[in-house]
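Just the one chain here, the form predicted on its own, laid out as structure tokens.
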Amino acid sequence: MTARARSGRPMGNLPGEVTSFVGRRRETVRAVRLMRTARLLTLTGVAGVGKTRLALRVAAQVREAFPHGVWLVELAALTDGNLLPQTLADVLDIRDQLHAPTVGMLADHLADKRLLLVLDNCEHLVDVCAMLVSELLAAPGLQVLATSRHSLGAVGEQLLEVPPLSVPDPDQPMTTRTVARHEAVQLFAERAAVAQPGFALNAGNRATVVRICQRLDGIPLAIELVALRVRAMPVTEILTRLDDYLEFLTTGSLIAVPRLQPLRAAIDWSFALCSPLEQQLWARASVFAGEFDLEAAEAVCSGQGITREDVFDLVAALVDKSVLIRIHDDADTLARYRMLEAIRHYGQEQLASSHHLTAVRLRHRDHYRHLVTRSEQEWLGPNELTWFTRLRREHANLRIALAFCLTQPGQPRVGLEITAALWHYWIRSCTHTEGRYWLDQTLQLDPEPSTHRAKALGVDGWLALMQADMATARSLLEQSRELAHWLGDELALARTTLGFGVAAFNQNDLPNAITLLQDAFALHQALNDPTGVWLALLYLAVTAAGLGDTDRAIAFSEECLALCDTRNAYPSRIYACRGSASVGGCPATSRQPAG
């Protein structure tokens, strides 16, 4: 039975729409008509013409079709394509800790399954998007539906070119209810409406109206940043400026596709009508990668003229400008918030030129370096779920903060400690692969001796530890052991004790694991280290079983839940309870976990 049969709800992760979806009946029809035979279709256009919305609209209107779902990658906060793999697993919550994340994996997971890949933004990583459809599709129940701004050039894709909305000819005779048919005209007055309530379309603003959308070439997104201005000023000086705006651009030569003019024009309009500090704001916010809270905001965008209090007022104005959008979702606790690509892009530009680039992403990559340190801190507690669940909405930013310590002389350092943190994190979230991608970049980058290179080297040996790469794993162990021993790290080298018992536990030496597992217990034991202190003990039990010691083991594994009910660490109760199921089920799997 599929989840859908159980649920009653389509499987998938399509979001809901937020704003109304305005024409496009065209295009519509035509693309769930392609969708019927083509096994990858790629809708096309320049920025800001509504690519995506198109997509999801009718990706929602075909999922019928796909009982085994629609699934939503958005790609545009991806900048290494070698990480696009584990992207798709964790999108299709593929979990294989034995397995790095391949596209013939991937191929092998869909190939009994009906299922409708989107593939939003790829148009910075065209040739390894084409080359992993190219392999996917051999999943004979497979389609994918992809947004670029241009073609991705697989073999048998087929385009459509997503055109502007549809504007009247001012040239010909209107009136309001011919006008009002067109899309742009209706989007402009939908968004218009939203901004100033009581605004309609009437005899008195049409053909200024109609101009306005003329001028902006019926692109979507330019056509709502200018909708947005009907608060502050009358359609006739909306249209007057926007004719200042583009005949600078026009006769500047700024930019060399006339397409693109309006949109550039709209947001740089949108730009212009911001106070200097939701400008700033603006550009700094263009950091974040997907998502980011309002935490995350006060310590990035702060500082250079703005302070932390000014931050929450800048947001919200952001907001109401529509540069940035709240995501709504009713599982979140903390306001979350997006940029669209385009509005992304601009103010990268705007951050670059104003010299405060590297100043800002190194606020980024400390605040992510921050938050990292205190979830390990918290790990084996009351708010482990809170902090998994945070750090994988974060995943995105995670990403850019240690690719900035990748390029940045000096920082490949940072970059082991927040690897090297995320241990915990790595695992329970089945991404491995990506953890050692990581860490072997930034061991390479930052071969001098420290505190931090044995830990990474440790947690490097770890994780290939739990992809069964044995020799991988003790040759990493024995490196972050001598290291330990040479500067006298005493946590790294419980670590490493613990690293080996497994070691042989998995290679079915249970004699040496024992022995070496109660080493590592009391050497965490004594470093007043509870998360060593509870790895060890949930080892001890299933080594204990194999052994054929009963009492020991089920005495190890009620120890080991004791612990996990002392800190309130439910989730790590889980894998404890596991453990102990090994060796006659789950001592106390009856009582209710306290709170």
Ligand SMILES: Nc1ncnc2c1ncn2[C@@H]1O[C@H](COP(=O)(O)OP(=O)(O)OP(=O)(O)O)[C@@H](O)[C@H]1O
The other form holds:
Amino acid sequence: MTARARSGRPMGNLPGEVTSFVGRRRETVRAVRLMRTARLLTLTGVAGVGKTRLALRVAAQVREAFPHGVWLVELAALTDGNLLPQTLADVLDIRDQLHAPTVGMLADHLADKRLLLVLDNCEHLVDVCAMLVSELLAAPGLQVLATSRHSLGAVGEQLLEVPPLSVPDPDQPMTTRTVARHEAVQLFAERAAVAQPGFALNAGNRATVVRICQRLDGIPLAIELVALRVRAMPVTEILTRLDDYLEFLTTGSLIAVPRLQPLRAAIDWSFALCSPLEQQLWARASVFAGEFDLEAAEAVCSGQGITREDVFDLVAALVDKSVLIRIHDDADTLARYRMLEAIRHYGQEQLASSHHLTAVRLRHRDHYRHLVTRSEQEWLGPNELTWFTRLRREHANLRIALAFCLTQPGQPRVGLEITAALWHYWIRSCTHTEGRYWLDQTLQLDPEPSTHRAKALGVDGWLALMQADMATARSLLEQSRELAHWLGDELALARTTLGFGVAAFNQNDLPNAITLLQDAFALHQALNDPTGVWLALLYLAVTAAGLGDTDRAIAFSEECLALCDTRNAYPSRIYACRGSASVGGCPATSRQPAG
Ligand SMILES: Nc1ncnc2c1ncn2[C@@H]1O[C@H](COP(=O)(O)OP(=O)(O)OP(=O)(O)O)[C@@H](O)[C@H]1O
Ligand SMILES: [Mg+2]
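Can you return the structure of this protein in the form predicted in complex with this ligand rather than the form predicted on its own?
Once more the chain from above appears, this time first in line as the rest of the complex follows.
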């Protein structure tokens, strides 16, 4: 029985629509028809033309044909193509518990599934996308719907060019009803009515609206940005100003691709109509990968002329101008925002030409470094689940922060610190492979002895252990131990002792395991490190059980659960219960979870 059959709800992660959808009947029908035979269909077209919206529509229409779900994978914010397989695995919730290539795990997972992957915004990763999709399509029930400004160039790829929205010919006779049949006009009217309640097409404004849509080439994003202006000025003035901008762009020849000009003009114009501080915020917020919350905006976008207190008002003003989109998600306690890709790209250009780029990227990195440090400190506590959810939502931003550390001189040390502090996240989210990917790179770039290095080597070894890659695990733990000795770093020594204990357990050398784990327990306890104590107890319980010493196994289990209770650490308690169950019953499962 599929999960769908069990829950009665279709599987997948397609988001709901937050603004009205206009037209596209013909393209939808064509795409749905093509999907009957095409294993890979790519919707191509210029920036802002509506590829993503159309793909989501089409995916929703064909959803019934895919009992294992329709899964959206957003790639706009992914800069490192090496992480593409991991990104797919995250969305599909595939756990990489063994040391095996992620692509292989994806292939295994998909082999017997009837499933649709929607790969959104592939243009900057076309080659890696083409390669991965070609491999994955060996699964007979898999289909892929991609959006990209260019084709992927994969074998068997079918293409559907997404045209601009239809625009009436302004030189033909028109009535309000005939012009309103055109998609571009409909979109303008709908967005204008949201910005200025009461706005409606009529005999007085329809010719101007048609001219505006024509000037914007029917590109929906451009239309949306410009339609908002009805709040501040009549449509005739909008048209005049737009003409001026387009004239400026043509004579200034800022861009080579003519189709982009209307969108460029609309974005430029939106930018020009922002206050200088709003412009700064737009540029600075473009460092975020996809999404961010208000706390992050305050930390990253303030400074150099913007105070923390300014940020909320500036964000609200940019939401008003459709530069930022507020994400509505009941699960969130903090407001979250995102930018459409073309708008983010424009912001990045502005930031790159300002003097603030490095400072903003540093603040971005430091914000996430701080977040990760807090999450580590609060692990095994009442906020464990909140932290886990938060880090998961920030995964793309964490990647950007880590990539910054790898590319900036003198920064890999901070990269070591962040990747190592994320140990609990790599393990709980089963992203061991990605954790090792970042750890291996940062360790290579910063070979100098340091406590961060000692910890990072240990964490890398621990992740290798979790994937049963024993030879690598032992070698990394050995390096960590040597360095910890040399530095006199007792915490790193305790961790490596624990790691060797787990290694012995994994290799069924239980007498050795119990000795090492007991040592590790004592060391962590002396250092007042509850997470280490918890892990030691967890493994002591299963090792004692393996040795047939049930009484001690139960005693360790109970101590472990009591520790979770004292700290109100609910998810860790579940882990501990699982360990207890494997030693012959979970003594406290019937109790209410603490916290
Ligand atoms: N048919 C439509 N109806 C209503 N709004 C639309 C439609 N098509 C696009 N839009 C709106 O226009 C904007 C741009 O659309 P979208 O993000 O789908 O473009 P895109 O082609 O995917 O852009 P990019 O190349 O930057 O990824 C969005 O705000 C979207 O909601
Ligand atoms: Mg898109």
